[in-house]
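In the block that follows, a single chain appears as structure tokens, in the form predicted on its own.
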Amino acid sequence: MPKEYKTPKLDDLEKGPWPSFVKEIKQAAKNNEMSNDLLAVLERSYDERIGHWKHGGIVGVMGYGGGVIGRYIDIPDEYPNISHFHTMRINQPAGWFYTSEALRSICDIWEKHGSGLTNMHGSTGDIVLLGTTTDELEPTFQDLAHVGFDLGGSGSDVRTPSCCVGEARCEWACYDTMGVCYETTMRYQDELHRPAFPYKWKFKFAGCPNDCVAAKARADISVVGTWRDAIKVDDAEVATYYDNGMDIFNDVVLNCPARCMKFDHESKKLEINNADCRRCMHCINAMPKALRPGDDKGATILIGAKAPIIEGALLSSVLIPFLKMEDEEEREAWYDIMEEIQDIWCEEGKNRERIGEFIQRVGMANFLEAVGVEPIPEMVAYPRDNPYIFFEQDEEEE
């Protein structure tokens, strides 16, 4: 039986109204020495107000440079069962669809080789297996491969692409997110498993502007579903919403960021100036039976988002305003642009500089010229406030 530790501070965390991670660790600790020592170290960290975990060297599996994050404790003599406590990132299925058998296989493998603790899922989307030793990394990898799972990305590589459920379950999806996510994952196998970039590179695929995977705020490349024709309006359903008490003028029209809508109380009709529509989905979310995306569907490609690690947070900028995702030639052209961007970033980027930070440093105009993409109005973040315009010599000659 594992040694019993006193954990009064952790015990206190179990008393709240929400599910507790402490309860889950205690459950695993009943039969696992690693999880049991983890409880003791966590309690000690709360007492001392310092962490005892550190990175130390690079660990991994044969042939891969990513997928494993090395973790070590700085007091291994006191807690020998967690002297190594490495994390493994596992490539999740697109849309996070699992069978019960697949989940049981993962749990059985991890109880055999590691702490039994999992994180479903990490911020990138991976299945995260928390805590194993260096000697168990390769056996774990082999067992996972035999049931159809591969390692995800970590370090300065393509991180595991992730997507929303898309057309599998969502009526608003404007393209097959799961299909494109899978295609991208298979295309970038080498870049995913063998870090060769200045820093991490994340693909995220959202089926509509609701962006349930937060691509626009977290991904270096965001592929967000949209449409380029008119929003479909069912006048009878609009009238039904109004008759049932919805304040369409205040709750829908005045909340439109583009101010592109009008509502006539007498005729109970909603008019939309689709040329000014920003495809934000607010009106569709408010009246889903009355409004739907148009039929000419595709995706907007955005670039440069990141969380505030190293430098501050960034939101995406438009790179390609519309792409027909079911068109193989258009997707191939997009992949070609991605690889051109990666080549220039690898050559000119600084260590631990995300692509969004690189664009900020060199300027969007210089970046677009380098990768061979023509600037367009959709790329403008805000109107120019400098009255001076400078042209390059060849532009003046033309």
Given for the second form:
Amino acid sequence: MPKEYKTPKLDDLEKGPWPSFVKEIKQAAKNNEMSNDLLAVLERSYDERIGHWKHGGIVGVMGYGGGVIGRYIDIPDEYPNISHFHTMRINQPAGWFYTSEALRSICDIWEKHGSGLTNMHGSTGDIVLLGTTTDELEPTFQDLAHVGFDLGGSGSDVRTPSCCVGEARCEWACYDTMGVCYETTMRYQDELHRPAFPYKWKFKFAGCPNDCVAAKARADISVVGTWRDAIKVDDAEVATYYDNGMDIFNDVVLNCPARCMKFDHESKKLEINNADCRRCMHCINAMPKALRPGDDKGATILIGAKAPIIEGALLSSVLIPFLKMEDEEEREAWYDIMEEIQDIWCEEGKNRERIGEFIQRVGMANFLEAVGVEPIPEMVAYPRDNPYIFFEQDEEEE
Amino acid sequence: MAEAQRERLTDIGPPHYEKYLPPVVKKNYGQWKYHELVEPGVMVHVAESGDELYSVRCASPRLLSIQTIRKFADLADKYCDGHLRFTSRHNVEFLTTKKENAAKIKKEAGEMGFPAGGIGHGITSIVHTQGWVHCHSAATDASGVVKAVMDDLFEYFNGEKQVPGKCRIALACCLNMCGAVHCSDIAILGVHTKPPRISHENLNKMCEIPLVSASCPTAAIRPATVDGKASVEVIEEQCMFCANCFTVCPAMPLADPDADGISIWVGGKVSDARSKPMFSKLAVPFIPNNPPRWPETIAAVRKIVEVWADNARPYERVGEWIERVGWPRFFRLTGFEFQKEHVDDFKYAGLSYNRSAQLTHEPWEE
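Would you mind giving the form predicted together with the partner chain, to go alongside the form predicted on its own above?
Once more the chain from above appears, this time first in line as the rest of the complex follows.
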């Protein structure tokens, strides 16, 4: 029987309608010494208002440099069962679909080798197995591999790519997010498992501009579905929304950022000037039964998002306005550009400099020139508003 | 031994998603026509073929025991032919083609402690990080704050209370932002407020000095010899407590029970709907850590939600509403004090000054 700890502060977090992580830790602690010690040290953190975890160290599985986050406690004498408490990141299936059988196979392995605690899922998208010892890493990895799972990314590598549910269950998906996410993950297995970049590199695949995976805010390469032709309109369904009391003029027409819509109350018809449409998704979100993205679908590729550390937070900006994602040749050309960018970044990037920061440092125009992409107006919110132009000097003049 | 004879597998990648898809998804892949909210926590997707897929979205604490995951698997076996998925905001979704099953799943998952909700206009799970459960650089806990806030906002999750639009809340326990909270309607962010304490005894043994110096966004760290030992010094007036030095050098801890706490940020979004993506902006610079329930943090988040819900137009996200009515109104309605910390002084700070005479005059008296 595990040692019994008193945890009055955490016990309070078992109450209330939201599912309780404390119940989860206690559940696992019933027959797991690691989870039991975790509960105790967490209560101590709640008393002391400070964490007790130390930096990682280099731990991992043979031949990989990523996928395991080393974690040690700063008071191992008091909590010996979690003196090592390493995290393993397991690459999730695209779209986070599972069968009950697949989930049970992971649970059984984690019961045998670790704390019995998980995150479903980590922020980047991996299945996170929370806490085990150094000795258990390799056996856990191989047990997982034999039921079809592999480790995810960590450190300065391609991080586990993730995607929204896409065409599996969403009428707004403008390309097969799960298919491209899987293809990309398999293409970059080496880069994912063996960190060789200046810093992390994240791919995220969103099926439409609603961006349910926050690609534009979090991914170095944000692939955001969009379309080029007209929004598909079902007039009868528009009329039904109107008849059911929707305020189409105020809630749809006036919310259009391009002011490209008109609604006629008499005929109950919605007229869209598709040439001016910015593909923002608002009208489609508001009337999913009446409006849908067009048929000429693809994706916009944006580059450079990141959280604040080091040089400040960035949102991704446009690199390629439209790519036909279903076309294998176009995808291949896109991968070529990705690899060109990675090469230049590996060559010129500073240690722990994300691609977005690298672009800020060298200048977008210089960056584009180096990777062989022409600058176009779609890439800027507005052209420069200062006259400090570095006109290039004619090299023949001396 | 079988263990020793087993082939060692590497670089196999994740399982192909196709083998986990429900038959109705495989059949209608890329052929969905529309979706509708059936009741709070339940939506139906209808395919061109006429097939229907019901999804029951249930709350999850994200930190799950294998015992609970097995219970999810049992529920999926009972009603969904073994099919389920998780969402990008940590919810669990049970997938079934039968409407009557959806209601049963909602009921049974609720009885298990995993209530359904979080679809459409409302507040869904909080994307969050590890906190004191598992992170070395946490300035606050993650799971505990999330639990406390969601208990308080539960009526916005389960559909009891209506709001104008989506409101995405996220929590990161330090500025590294594993939860990438910087584009959320409401972001709860752990912050340190004291400079690093340098262990000159250990620094040169544990860290690379050039790497430590380069890690500082404000160039506040420079090499120095202290008591004959190679180390660094920190120009404390230049330190904004980001802890990036600690990330590369364990000999420079910043965590402090009284000086660590929570800051609250508002008005970010990632969707392109209506307005372009926006960063979250500072609402409350510092709230001390007050476990286990963080009452001051709960109150501040609730205040923002209520003020937005009472004042925004349909579909308006928090940031869109504030852009329309202006920040003076936001601070007046929430009662948050506008302080020196609210005025940016990092790169491009000038872009955030109000470069216009367009102003509301607060408070407006009729």
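Source: prediction; values computed, not measured. We call the rigid core the largest set of C-alpha positions that still match within 1.5 Å between the two forms. Residue numbers count along the first chain shown, from 1.
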property	result
C-alpha of E311 off by 2 Å or more between these two forms on rigid core	yes
